[in-house]
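Next up is one chain by itself, shown in structure tokens, the form predicted alone.
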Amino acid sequence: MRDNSYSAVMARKNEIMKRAVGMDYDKFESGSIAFDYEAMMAATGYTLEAVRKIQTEEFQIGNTPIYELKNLTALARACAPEGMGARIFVKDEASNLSGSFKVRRAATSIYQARKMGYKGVISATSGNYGAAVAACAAKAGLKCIVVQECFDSKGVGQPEIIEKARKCEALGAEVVQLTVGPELFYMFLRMLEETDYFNASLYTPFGIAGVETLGYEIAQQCRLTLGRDPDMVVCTNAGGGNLTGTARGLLKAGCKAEVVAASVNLSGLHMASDHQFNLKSFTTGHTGFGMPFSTWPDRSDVPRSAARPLRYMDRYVTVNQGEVFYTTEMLAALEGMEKGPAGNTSLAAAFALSQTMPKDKIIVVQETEYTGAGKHVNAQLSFARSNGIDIHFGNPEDEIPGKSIILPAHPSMIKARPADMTHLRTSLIHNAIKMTGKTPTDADIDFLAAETKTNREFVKEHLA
């Protein structure tokens, strides 16, 4: 009989994870702060071409189209100074199985689980990833459990999260819905231990390797249709896997486009707060995940996260809730494309950034997602209004997360606000020392330079 108390289960987490992923993370450790990230990524045993073959032949995903948003580009140019207004393109990942880019992450994990003989898979997610895992598990003939952080303590759940639960169930998954708090990880560990299922985590090397095909396709498609690489690729950033995988794929294609992270500003709201859980109108792609996971990636559900966004991002910008809702409606009204909120976070940022770039430049928004009843703008705004959130048109600069959602009175008011990259990089260095309790070695300094996309001098300066 196992001791299933909270403390006992948490004490067994590394043992549980090792059995559930089939990967020995210890072999990549240095005994200090550093670990061999590239060796961990290579340990999947899959090349980029192998992953592409798995995705297209086994799961019929990938090779999604890229569209030029000509009307949005024209509007951006109308708001921009003379000669400015880069062309805006979007990679339509909503045309994938399950309706989002996350099926790329799921396919590699599910393929690996079946290859290793697991009978089923478990994923802890309140987002599109659950539907992606359920869809791929259905195709692979594996059982699937999706664990959701769904409700506050009063049993009230966000429309967008409820929508995703319905989609997971429709695709054959068993959905376990929990209240916000530490019980999510505890129950996730217990189910992994009791079922001996594969941990289809967002943060394994298998998942990140799956997203590399997205970045690779962007480079290849731009070269084929435009005769050149994009100048900028904008990625919605939450846990960091979207940006990490896309950037790695771009690099593998030899593309050196500027990689920009974009998140919805939810500053002041705590993601684990029962009271504040339903005061946010975005369940992913926001700063409540984006900032903490950027500055300490290993807060994830595996010993070492393969999502390391600060290794790859050149800039980090934020947009406000009202701006994303407005952009969602703008995309539908001007381009005839009705998409969910996650991809429209990066689209809102791209619309603003376009106005700062010459007309001959190219921006690619690297994903869209499906929309549905609970993910629709009206559902989320109605839910916000029922929770006492003030919703009106005005200046988005006046928006206060948890208190107001301000739709811009004019599209020129949509802004991409720069985050302090030096502060983020310094925070990662400080967190590495705090969380490991180690004094940095010479090898650690090299590792931290790679982690922050800087150099040894930067790391030494901020260690001092």
Contents of the next structure:
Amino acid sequence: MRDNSYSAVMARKNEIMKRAVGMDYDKFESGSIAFDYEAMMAATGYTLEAVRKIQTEEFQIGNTPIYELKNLTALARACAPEGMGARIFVKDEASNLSGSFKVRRAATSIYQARKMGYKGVISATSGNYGAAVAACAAKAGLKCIVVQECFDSKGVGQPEIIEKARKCEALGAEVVQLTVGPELFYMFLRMLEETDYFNASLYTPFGIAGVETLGYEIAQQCRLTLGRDPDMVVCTNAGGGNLTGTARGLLKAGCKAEVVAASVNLSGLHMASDHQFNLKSFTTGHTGFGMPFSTWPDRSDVPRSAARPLRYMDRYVTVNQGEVFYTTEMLAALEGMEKGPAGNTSLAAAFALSQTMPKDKIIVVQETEYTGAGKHVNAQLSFARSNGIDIHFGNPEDEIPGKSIILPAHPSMIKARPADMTHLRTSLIHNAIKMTGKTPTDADIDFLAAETKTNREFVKEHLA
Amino acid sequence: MAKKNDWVQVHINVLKPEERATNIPEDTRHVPLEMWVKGHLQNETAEIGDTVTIITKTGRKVEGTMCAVNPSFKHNFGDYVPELDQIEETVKTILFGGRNDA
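Please give the other form, namely the form predicted together with the partner chain, since only the form predicted alone has been shown so far.
Next comes the full complex, and the chain you just saw is listed first.
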């Protein structure tokens, strides 16, 4: 009989993981801080073209339309100084199978799982990725378990997450729901061990390679319809895979657009707090994931994360909850597009960033997500109000996560607040040293420069 | 009452407060880690609150306390939020003029 106590299962972590991801991560390690990221990415054995083929032929996903948001651009121009207000475009990823870009991430993983002979897949996610995995597993004829953090200790569920549970079940998955806490990982390991299923992690090279097609398509579509590359691509950032994959795809297309990360500001709220769980109105795309995963990517459910956003990020901005809800309503009112709020994080940022750029510039917001009961601007504001959150019009600067949601009194008050990139990059360097306990070698300096999109001088200066 | 093969939901306390991870916030450390799973009832009959065995969609056998029979989703679009109408009016007025301007 297996010892299934918390400590015993966690002690078997590496061995369980190795069986469940079908990839030996050890061979990419240098023994010091550095590991060979590009070798790990190449280990999928799939070129971008091969990934596109899997996505389009096996799963019929991708090739989503890009729409110009002319009214939203006009509104941004009405709020901007003369001559400013870049054109805003959005890639409608909600039109993908399962309703979000996450299906790109799931497709390559599920394809690989089937190829390697796994009977099923498990994913630990409370987000759109669950539905994406469920949809691909359904197409591939594999069994599927989705493990969610869903309820607080009073049994009250986040409506957005309950909706995702419903969708996963509708697509044939078994949904395992848990109360708040990082020990979700422990149950995840137990189920991997019990079933011998594939770990359809968000953070494997297969997952990230799947997002590369998104960036690649953006470059191709802009060239085809606009005759040129976008100047800026804005990505909602949480675990970092969305930005990493998109940026890699842009680079593979030879597109040098500025890559901007955007997260909802949830500072002050602890992601593992039972009490605070239902005081937040965003369960993804927020700083509670975005900041820690950017500054230490290897906190995920695989030994080395393929999502390493600071390698590709030029800027990181935050927006407030009220601003994203406001933008979601604007999108419906002015563009006739009803979408899920979390996916509009990057759109809220783009609306503000547009006003800082000349009219002839082009911004692409690289995703939308589906909306439905629970996962909707009305449902989420109503839920927040029922939890005692003070919702009113005012200055978004005054919003306090967990206490208030301030809807801008005027759209010109929507701002993209820059995060300190030097601080983020320095944090990554310090975390790398702290977590590995190693003294940086010469090769580590090069690695950390690549990890932070800086140079050797920057790394040396910030080592201490 | 539920009978064999009915679709039910079970609840399990996976970790007692004292068994939980040490690096979690105080409020979370004081409550158990709970889990809910759905599946087909294996017992001949059962009442809510009984310890039962289920077979899940993937064929896993799980034992827990039966908490629902024919569990369904009740989430919705919430109560009316007047601010959303106000946002619509504000942005349309800026772009297209007031409602009576047409």
